[in-house]
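One chain is shown next in structure tokens, namely the form predicted on its own.
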Amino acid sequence: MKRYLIASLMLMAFAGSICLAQTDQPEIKDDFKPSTLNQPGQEYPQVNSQGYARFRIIAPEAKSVKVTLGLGGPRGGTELTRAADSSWVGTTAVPLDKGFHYYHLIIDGGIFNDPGTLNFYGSTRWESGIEVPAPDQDFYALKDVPHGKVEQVLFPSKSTDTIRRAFVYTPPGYDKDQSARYPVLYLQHGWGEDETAWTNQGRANLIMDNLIAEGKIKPFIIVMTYGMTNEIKFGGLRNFDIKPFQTVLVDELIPYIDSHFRTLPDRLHRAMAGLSMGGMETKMITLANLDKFAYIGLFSGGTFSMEDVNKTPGFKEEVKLAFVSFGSRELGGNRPSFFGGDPKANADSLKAAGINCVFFVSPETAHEFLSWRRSLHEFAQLLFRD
């Protein structure tokens, strides 16, 4: 893994909530509603139909209050102003990208979470979260359809001398037909997140429930575990070593899942994917273990080049699907060089070589969860078709 690829992708993780300034700002509509991620009964933060976010913080003794969202992103943010009732209020100067965003408050230089909203683990801490409604949010919405289960499992890891945690999604009907066996997708989070990210922030279980209800996919199991990344501080990722996590996943977690769930325990029924850092982990682990995985997905986590193919024995024969995706805002400027070459050109080269490579771009999103929700939605429909 080249250190520049790692460093650049991690920098992009902090850019997900940066909104691009517009030359002609539209009038802000006064149709603000509480974010769907607010604590019960809390009116703020709010989002309007254009994607602007409005905040109200009770901090009567504070000298300054800032929200790390808006123009300039986490390093700029939105300065709130003191209101007549000594609360602090403010609206982002530009609309946010659609989908989920992490943020926190900076009050007199200290970092705090917004008491109005729920917390989500990201950036190696529990962060506040806000949801901006997307035009295509129906595919990850909570609907009146049969629902699968998300179960916490604790599995032994001799290599780390610990008991580790994973979350396992089993599809609707799993408990009814005891003879049915299922393929498995191992799905990894990004840097600074943990095994809760894909269901809490990513809505992976709801995406699956809706796809199954629509008859668009064959039901399969998803396994999400901690990727051994948070011990590495931001800026020190050049020292990241995949081997410890590879041992946990390949030698300990997969055997545990195959022995405790009704899986189809072979490579043709096993996939791995991940977002950002999890995508890089996915690439390193799968290319070293093509006898274990037939389907590979990289969501904002690098790309596959013909160099990767040529130096990996069996790639052309064993890989049933190589899926690469990015948000459209990730692909501007010189960024493709950070991904191991131009992702689109690489995908075209693999397809020309007869490899089933799919390149997907999420419109109008950056390094953020709507890109990855959409990526999972597309990737899931291509899995286990044989």
The other form holds:
There are 2 protein chains.
Amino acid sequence: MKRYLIASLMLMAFAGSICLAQTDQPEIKDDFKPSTLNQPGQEYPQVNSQGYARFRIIAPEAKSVKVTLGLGGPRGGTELTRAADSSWVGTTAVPLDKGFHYYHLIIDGGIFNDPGTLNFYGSTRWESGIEVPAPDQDFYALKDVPHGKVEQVLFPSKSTDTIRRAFVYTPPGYDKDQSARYPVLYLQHGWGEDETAWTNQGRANLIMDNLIAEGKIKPFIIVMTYGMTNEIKFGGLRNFDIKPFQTVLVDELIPYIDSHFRTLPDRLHRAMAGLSMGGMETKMITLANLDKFAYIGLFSGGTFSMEDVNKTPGFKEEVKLAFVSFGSRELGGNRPSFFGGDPKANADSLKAAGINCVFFVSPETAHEFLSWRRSLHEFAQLLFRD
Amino acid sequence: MKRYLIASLMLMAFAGSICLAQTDQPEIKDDFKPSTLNQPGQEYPQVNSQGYARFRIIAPEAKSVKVTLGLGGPRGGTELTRAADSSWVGTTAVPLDKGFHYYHLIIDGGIFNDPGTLNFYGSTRWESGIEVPAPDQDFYALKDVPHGKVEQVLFPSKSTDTIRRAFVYTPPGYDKDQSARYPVLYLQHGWGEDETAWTNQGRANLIMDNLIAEGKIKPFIIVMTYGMTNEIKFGGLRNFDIKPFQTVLVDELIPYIDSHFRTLPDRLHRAMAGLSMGGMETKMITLANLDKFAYIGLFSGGTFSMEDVNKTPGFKEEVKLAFVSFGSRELGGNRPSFFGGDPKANADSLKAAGINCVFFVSPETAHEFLSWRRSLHEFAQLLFRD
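One more: the block was the form predicted on its own; return the form predicted in complex with a further copy of the same chain.
So here's everything in the complex, that chain up top.
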């Protein structure tokens, strides 16, 4: 009887551990492949079909190697362990969200990049990047369709006494018909990022190429420049002064673009959008310059409330599109109030007032680039319809 | 007497050590400044007016941190030492050559990049970069002159079944006069590098902007693509097959460029040049396609001998410029024979045969990018004169 009891308990314990494994630690499929953002020839990091990421770092004499992704550690992150061959290996304890993620290594207390991957400018440093395949990744894939160009321009800025850089997406065919003129979208990165973000992390050029190839949009130009956001600490946001960047964008860059590219240089053919802090900049600059912009997009960067409408002369008449988006994981809890009220309720109130306000939620993503790739994909299809 | 002798020897030893200090270890001036290639806001690495480089790395728990620059270690490099604040610091034992250098860190036996600097693709990986100011740096500086664009194009390649990337420099004014057509230089990187090298490390676009602003050249287009060199090990060079890249360049990229840019699509308005292994590719491709190229540049990548002339039908008649350059530190010893004979003697023999052969030596530089920036600067001024 006693032996039977022990056997039963063992069975329960075994069953329990199976149950636990299924709930907290599902079986990790052994179908890992190198991340598509790896440097040429690099096997690691890898991602499997469930979204788990696996890392392998060579540092034979290190005391500790940690990856700032996943939830294995006390403050997040994945501690790697030394393998028999002196490499450091580890797999995230949970699957990562789909899409692009920044990360870095912490080696013996210092911050370094994973030598296996390409780097992307975020958090005011060039970070490592990893890509988890998403079910809808086709819309930002490099495909055999006509491709536009991404042009680096260096433009003079008297207000800052600098020569500044912008990247300009010109659609396929731009060089063919020399009489065609195009609308322009000014597209801003977030805090910690720069003018490289929207093409490198965001794949804005590929999203456009694919939309144009599918006939879903008429071609337009996208201009991306540095939003001068990264000198500002989050705590100092209340004292944020939009003027210096507004001067560069409105008084210097727009005239430069209109004189160096075949644009349609009027408000009905000019849009502005931005992600996160770039959304905040977009809102401030467009509402102060409705004579220059008719289409506005805020991606994880605030909402439009009726208070905004009422205190902005001409909002109802001039704004052809007020687009607001978030990743689903950004919503709920106390978050919406931080962004100026419940964004869905705000959007509904604008719609009720007859304003073309569109609210979009990216499924199962957070404050990360897949939310913003999807936002651009939606936003682009709503632009320049008037 | 004996005491006197000892005193004399001590004096000599003392004098000797002063002498050694002056010869081998001159006083290091305390005028270090952040390298111009540092990431935004990063104080280290630094360079002083003599060319010494100083590094500071945060890795509190590391056992050893080494930088692969300078000559402090047994196999080259500079061992850093732990400072009182647990950072790792060190200065190269010798001044570095002027110009751009690749490097990386070795931390506890692993290869990582210096988080202080930007990365540059070389040695088939994204490496750290550092810039030592040169006396002639003005020719590649970012100045307040009209700037051309660097355009990323994605072109289809049937022979490799891929969509490939090229960067295209278009000169200032390209978008103004829609009837103007331009000559084209195809410009190749070296082994371990890719299509980003000539603008990032080489500053090709700024060299062109400055030459055009000074009225030293007529504007032309530069096209840079990946030379497919990096899968080839140096030991396998004898089996090197130029065909796959030649097909991409001659049969796919050139027609794409001629149909998407306003080029002068004939041999008298087309040049090719390359550095190191890109020079070898340039020599093979141009000599096999003299109906397509009239101007040829080999930068630290071989020479033209009379044997080359004699075995290449049309060389004397068709080649308008055969340009050969090296860094001064590459010459001497057994090196020239590795590159196909003494390049100076070879150049003299071509000149004697009535061929427009120009031999250029970059002062006090090695197989590095300042040699190639200077080579492009010289070469560009000799192009498209017929």
